[in-house]
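A lone chain, given as C-alpha cells: the form predicted on its own.
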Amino acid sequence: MKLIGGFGSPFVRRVAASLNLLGLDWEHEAVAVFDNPDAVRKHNPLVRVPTVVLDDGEPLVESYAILDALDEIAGDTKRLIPASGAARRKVMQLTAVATGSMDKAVWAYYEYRFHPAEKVHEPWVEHNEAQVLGGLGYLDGIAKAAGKGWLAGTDRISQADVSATVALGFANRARPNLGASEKFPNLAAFAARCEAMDEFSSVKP
C-alpha cells in the first residue's frame, strides 16, 4: 500500500507510525498537496492527506478513518485500538484529545502561513493556542498517572500514545512559542521514550 503526504503533516506522520507499529507493508510518496494537488485528488476528492491507497487501488482517506482500516486489516492481535468496549473508548478519548490538540496548533500555524501580516487575528490564534495547551496539559496530567507504562493502560502500545507522541512533536515544531515539551514535562518523557522507537523515527519530519 502507499502513504501519500509528507511527514510535516502530523496526521500523515501517525498514520505512518502506525503502519510501521502494525507491521503492514508500506511505501511513502511525499506530496505536498499545496503543490501538486492532482497527485492527491486523483484518489482523494477531498485532496487532503494522509491519503492511503491499498494494493488494490482503493483509496483510504482521513486519518481516523485510515488508522481504522488498518486495524482491521492487521488483526485484532495487532490493532491499536481496541474492538469495543471500556478500552476502546479510553484509547477513543485519549487519540480525540490528541488529534484535537493537533488540529488547533494547524489552525494557529495556517493563520500565519495564509494570511498577510495585517490580516492575522491575534485573537483566533490565542484561542486555538489555548485550546493546544488544554489539550497536552490534559495528557500531560495522563502520562504523569502512567508513568512508565501506556497511557490508556493497556498491555501494549495503543492509538492513544501514537496521536500523543505525535501531537506534542507538531506542537513544538508549529508553535514553538508555546514552550509545550517545557510546560508539560511528564508528556514530554512519555514522548521521548516513543520517539525513541524505530516506528516513530523512521518517519520524522
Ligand SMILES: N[C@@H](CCC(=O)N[C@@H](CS)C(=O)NCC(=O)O)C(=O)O
Given for the second form:
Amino acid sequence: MKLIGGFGSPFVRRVAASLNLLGLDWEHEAVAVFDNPDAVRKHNPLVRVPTVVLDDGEPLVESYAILDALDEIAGDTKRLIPASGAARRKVMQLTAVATGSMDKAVWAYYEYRFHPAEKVHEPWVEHNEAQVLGGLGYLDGIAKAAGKGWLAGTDRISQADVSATVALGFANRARPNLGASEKFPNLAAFAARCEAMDEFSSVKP
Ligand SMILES: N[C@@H](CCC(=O)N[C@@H](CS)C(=O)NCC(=O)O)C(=O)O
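Just the form predicted on its own so far, so send over the form predicted together with this ligand.
Below is the entire complex, every chain and molecule, led by the chain shown above.
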C-alpha cells in the first residue's frame, strides 16, 4: 500500500509510525498537499493528507478511519487500538486528546501560514495554543502516572502512545514558542522513549 503525505503532518506521521508498528508493507509518496493538490485529489476528494491507497487501488482517507482499517488488516494480535471494552475506550480517549492537540497546533500554525500578517488574529491563535497546552498537559499527567508503562495501561504499545508522541513532536516544531517539552517533562521523557524506536525514528519529519 502507499501512504501519501509528508511526515511534517502529524496525522501522516501517526499513520506512518503505525504502519511500521503493525509490520505492514508500505511505500511513501511524500506529496506536499498545498504544492501538489492534484496528486492527492485523484485519491481523496477532500484533498487532505494522510491518504492511503491500498494495493488494489482502494483509497482510504482521514487518519482515524485509516488506522481503523490498518488495525483490521494487521489482525488482532497486532492491532494498536484494542477491539472492544474499557481498554478500547481508554486508548480511543487518550488518542482523541492527542489528535485534538494536533488539530489545534495546526490551526494556530495555519493562522500565520495562510493569512497576511495584518489579518492574523492573535486572540484566536492564543485560544488554539491554550487548547494545545491543555491536551498536552493532560497527557503529561497520564505519562507521569504510567511511569515506565504505556499510557493507556496496555501491555504493549497502543495508538494512544503513538499519537501522544507525535503530538508533542509536532507542537514543538509548529509552536516552538509554547515550550511544550519544558512544560511537560513527563510526556517529553515518554515521547523520547518512543522516538528512539526504529518505527518512529525512520519516519522523522
Ligand atoms: N482529521 C484529519 C486531519 C488531516 C489534516 O489536517 N491534514 C492536513 C495536513 S496536516 C491537510 O491535509 N491540510 C490540507 C487542507 O486541509 O487543505 C485526519 O486526521 O486525517
